[in-house]
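The chain below stands alone, shown as structure tokens; this is the form predicted on its own.
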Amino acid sequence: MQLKTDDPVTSSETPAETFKRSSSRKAGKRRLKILLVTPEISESVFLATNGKQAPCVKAGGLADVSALLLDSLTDAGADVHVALPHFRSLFEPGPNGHSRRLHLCKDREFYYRKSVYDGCSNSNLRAAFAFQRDVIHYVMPRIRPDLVHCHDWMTGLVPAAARSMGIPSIFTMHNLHDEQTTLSHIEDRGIDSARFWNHLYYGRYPHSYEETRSHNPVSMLGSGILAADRMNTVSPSFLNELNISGHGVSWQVADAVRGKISAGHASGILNSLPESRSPRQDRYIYRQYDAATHIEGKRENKIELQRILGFDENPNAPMFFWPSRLDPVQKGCQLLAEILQQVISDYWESGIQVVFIADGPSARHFDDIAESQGLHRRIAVRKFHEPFSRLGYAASDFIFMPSSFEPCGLAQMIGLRYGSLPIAHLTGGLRDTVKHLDSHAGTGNGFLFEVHNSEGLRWAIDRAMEFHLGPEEEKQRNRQRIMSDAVNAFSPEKMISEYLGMYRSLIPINA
């Protein structure tokens, strides 16, 4: 589709400005219609208009980015629709139902879920098939989008189906997780893959449909990347790392990414945060604050969290916060487990406290450390709860981000806005957002370690404690600078402008 406008494009316009002008509603013309296909989304302003209920189905940063894309693209003038599994036990419609923009894909597989992703791989595959079946056979034919934007492996078949329908598509890779299946399994779940099978990525070269159908594994993530017109990762450094090392992904995924890079059809677009995600506007924290008032604000929030957790109420105690899932495969929590008792012992006199507000397989292990060593007044492990997590950011001095790999990460960006400085491994999106702090020179914003082991993490913790125990005026000056810089550094304008530029490369807005 080509949207025409009477006004010429000026060289000074950003992609967002051109998009908003060209997509505006005029007599006899319609707005660009975009379909976002995502397994999760956080609360959206536009889905909640006119008394409608905005669903919040969140497992990670993908949910926040999906909502930010929806709201920002709609604000830029597009007619944005969202296809989402109908997790009916996770959200309920309000008295006025849901927005016309929201297309809930219904299947029993979603109805009784307590989280977006099940612990069982087969269950997640069944959910992915049910979701994509509805998108491919009902949602896309009904709304006829001008462009489809898909997110992560659970949408990996949609770009191939869109290609067979002549609809341009973009595939955004938020994580490395992949699932493999066969055409026969896909078809047994009600998806007519015969019409787009030649656009999928297989374990070996597919000589024919019949030869391939039952015994040639399909990579869901690799297929999404291969079939899409454009793909992107959620940080520039992660795309570069995939090109160089592959990060241990399957060869199908690594090969698909490198192919897109070679063709000039891959981008690294750094995730961003909505402007509302700030301690100045956060309704969940005990006391709101900004860079100028962070000393009093963080002090009061820390005392409130200490009171809730049963810690000693000490506003000067260094508080470390673990904000992401306790996953030893990616998030590096095993590195902290190896040294936690020693760190607590070495800095006991400072009053050091460590707070985990996160789910994941390693949660019990940290609870066992606290229980066995009688450290419940220094170590707390609580299940993830969004309001409680927000208080964790506001109360803490430092956050842990020792990921072995990190496509982007939002926790470090949130931490910087809230004045909680990241202790992070130098990888992926952490490389793009965290710079090692030199408090004397007034540069940097966190504490980075290069070698991914417990010794590297311990080195970074020691640097953080040196900062915490250093001159008070220097500490306050640097934290205020870091918080002020973070307000603008992670605003959504740049991210949205880059996505709109990618959309424009596939659908000429003005010719």
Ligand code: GLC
Contents of the next structure:
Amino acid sequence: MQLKTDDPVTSSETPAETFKRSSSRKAGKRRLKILLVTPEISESVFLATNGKQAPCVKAGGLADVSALLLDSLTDAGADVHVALPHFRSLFEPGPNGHSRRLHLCKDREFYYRKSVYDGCSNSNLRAAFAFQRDVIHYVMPRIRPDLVHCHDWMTGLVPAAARSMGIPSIFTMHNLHDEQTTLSHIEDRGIDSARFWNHLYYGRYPHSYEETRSHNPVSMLGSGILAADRMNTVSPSFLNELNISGHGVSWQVADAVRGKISAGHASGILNSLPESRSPRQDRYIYRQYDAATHIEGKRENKIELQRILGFDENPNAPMFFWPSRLDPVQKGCQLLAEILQQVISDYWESGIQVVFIADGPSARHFDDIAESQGLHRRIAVRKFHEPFSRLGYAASDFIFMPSSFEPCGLAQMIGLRYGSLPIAHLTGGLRDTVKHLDSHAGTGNGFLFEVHNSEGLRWAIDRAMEFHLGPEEEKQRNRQRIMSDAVNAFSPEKMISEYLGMYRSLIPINA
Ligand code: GLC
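Next up, the form predicted in complex with alpha-D-glucopyranose. The previous block was the form predicted on its own.
And the full complex, kicking off with our chain again.
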């Protein structure tokens, strides 16, 4: 259904302002109803302030962006609902009652899971089917949203089902991961895909339902993109790279994205951070600080982290921090593994320290390096824990982001706000948020390398060390400038304006 108002648009008005104005005009009447369908969400201010505890279930940045979207769209005046799997054992805090806008999809599959994605295709598909069965058969028909906004492959069937129900949809691609299945598997798990099978993306041309049902593979990610009315990536450069190089995605996904681009139905919307994600307000760090007080603030946080980790307490030691999943497929940690020992040895006199606060398959590898070389006062590997990770940003001078691809990345934006400068590969969202530093000219905010190998990373580490060992005044001036710029950069207003612009193109809230 379409909501129409006859509000005139003033040329200086942003989509967020128009949206808020038209929503408030309708006070007492119905507001625009949006259903966010996501497998992960961080603690949302909006769900928490409803008098209920907001559950948090997080595997990566998708959770943070989902919570930010929910809160910012609600602030802009929309009636936002969220569908989420009922990951009973993963919720922190457990859902002791919850807002009526949170739709927890129930299935025994979710009850005993140890993580949102567990490394086994079959079990991830089972979870995705159970989730989507509830969304398609119960949540969408019950709440009849004006628009459905889906996130990543686990929601890939929903746009096709929404299309069959006449509900417009948007698909946001946060990552490249895809799973292939068949209609018969989908139906065995209780989803009536015969109703929308003709909107899905198959491995071969689907001549008929009968011929397609058992043997023609369905791409979950390709289907989500194909069937949605609009798709977006989480940075402009990542969309461009998908169009040009494809980043090794299946041809179904590449073709679906290119089809949307040529129809003018694809965009790259850069992720953002809530204003509260700042060292001035962070209650988890040892000493709060901002751009003007960063010297003292970062110094005290560094000494605190060094004390906790059993490192030498040395405020001048250059500290490097690894903030994200230790995943060699995307995050490039193998590049660091190849050169870590040499880097430590070459810069030994400076007191160099490297801290990993991250989970993932390569964590053991870094622990082994520290163990076998007796480097426990220089290298520390600890499990991911949000409060501890915040201290990592506040204490460190540099963060590592040598990703082979990066749809957006949030860690580099957080690093910039906390004055920890990114050492990053020139790709995806890193390209849109990090510029190579020229400390004499006072431009740029990090250290970028172009060729994705360990020599490239080593080159960028050497540039970071040059900066660290350079004139003190130049270092402080640049860090202060970078932190001040980052306060207003990456703000949710721009991101929300762009999403609202996309919603408006599907639901004319003004004619
Ligand atoms: C995924 C991507 C990351 C992005 C995040 C949120 O984790 O890998 O680049 O920032 O989703 O969109």
